[in-house]
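In structure tokens, one chain follows: the form predicted alone.
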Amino acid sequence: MVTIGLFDSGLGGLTVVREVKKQLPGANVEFYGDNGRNPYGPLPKEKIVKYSRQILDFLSTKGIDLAIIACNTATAAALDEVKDAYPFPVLGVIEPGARGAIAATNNKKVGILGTQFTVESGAYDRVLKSMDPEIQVFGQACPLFTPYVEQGKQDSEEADQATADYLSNLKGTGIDTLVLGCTHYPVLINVIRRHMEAGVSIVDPAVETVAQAKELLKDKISAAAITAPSYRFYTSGDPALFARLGANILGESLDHVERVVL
């Protein structure tokens, strides 16, 4: 049985975990929420690298045999810096995202929502402009989502205004794909969908980047698992309000959240 860490800013990382229990059914997964220090969005380079690190450290003392870097901003800021310094595969998001992006769209204009770090870094556009040199890209920051989704607010009206003002700002690109470029996002799908324009493809990476880590980890993949699968997460905010707020982004109860500060 293989047992996949994954870790985010917060509790958007889920919907990665939600995906790895569709593609992965009997994969182990030990999950760190950085909720005491979200929002990364806002955070500069370096100490989002830092916090990556110290997350790492800890999830590779879990016996791990891949770690995901479910989260968007850290993927972008922290990737290249950490992938080649543990025994184990560090996958992000950014690729696969922009991979499911050059499927989908018809004619090479993709919007790419994503926090402040993430589109101001500019690492969507260069990952498909390296795979595809005519695609156009139009980025938009949209620092109220993570916020919103943190404190469970995905379907208050705050939220639709916010969704509302942001995608107005894509009216007229012309687009016909959009990613989700943080991980938060797809708690946000359905409003999105509501203010997003009719005919437009939306992507979310979860769905690449786990298929990415079944092709890695398919010679450790066994036929059946002969014990049921283990989840376990950490959080350096409030347990309870991980548990609950995270059960309503997964379906289903978190029976294991424990505090750890690093």
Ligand code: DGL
Contents of the next structure:
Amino acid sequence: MVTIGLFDSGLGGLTVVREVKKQLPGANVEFYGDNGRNPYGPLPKEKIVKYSRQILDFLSTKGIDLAIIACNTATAAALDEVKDAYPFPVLGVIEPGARGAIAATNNKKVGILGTQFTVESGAYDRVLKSMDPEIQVFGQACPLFTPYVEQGKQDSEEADQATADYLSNLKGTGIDTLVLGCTHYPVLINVIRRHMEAGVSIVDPAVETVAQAKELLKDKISAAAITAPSYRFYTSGDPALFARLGANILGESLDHVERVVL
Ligand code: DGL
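So that was the form predicted alone. Now I'd like the form predicted in complex with D-glutamic acid, please.
Below: every chain and molecule of the assembly, starting with the one above.
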């Protein structure tokens, strides 16, 4: 049995847990959501690095075999600084997301929706261009999206209006691929689809990220006996709210949600 540790600034990382459930149904999950300090998008790099270290230190005490930074913002800010500091592999979501985009695009024009930090960091541009120098990247920050998801307002009028506004900035760019470069955004997939031009491929980096985790863990997985996995969630916010909104994202009830403030 393998155990995967994941963290995010909040509920968005559950879109990555959902993918773990799909691709690694036997894996145990230890998830930390920093809802009490969310959103990370407007924060300076030093704070995001500090929070990421605190959370990885906490997850280290849970016997994990691998950690996934299930947050694009924390990946952009902290992956390089933390990836060699632990006795287990630490994966981010940006490189896998870029691989997904390269596989999806035909015309090499790729849109990135992300937080202010992720878009301004240029992390996707760098990785995409290192994989294919001809790729053109069009970034769009969507600062209202994370708060809508944290409040369970993904199907609201306001979310619809904000999506229309953000995506109108990508019209005319000719992108054929759009990366959901924040793990909260797959929760808004329906509204994003509604406002996106037909024919644009939408890439969720979670898919490639979990595939990479599966590959890294393959020896341990094949050796493990199949038993029912355990899912444990920790939040620096309100556990009842986390359990209620999280169940909608994960598609099942969250039985173990504990408040842990780091
Ligand atoms: N879910 C996160 C991401 O992937 C962070 C959102 C936020 O806290 O601003 O970027």
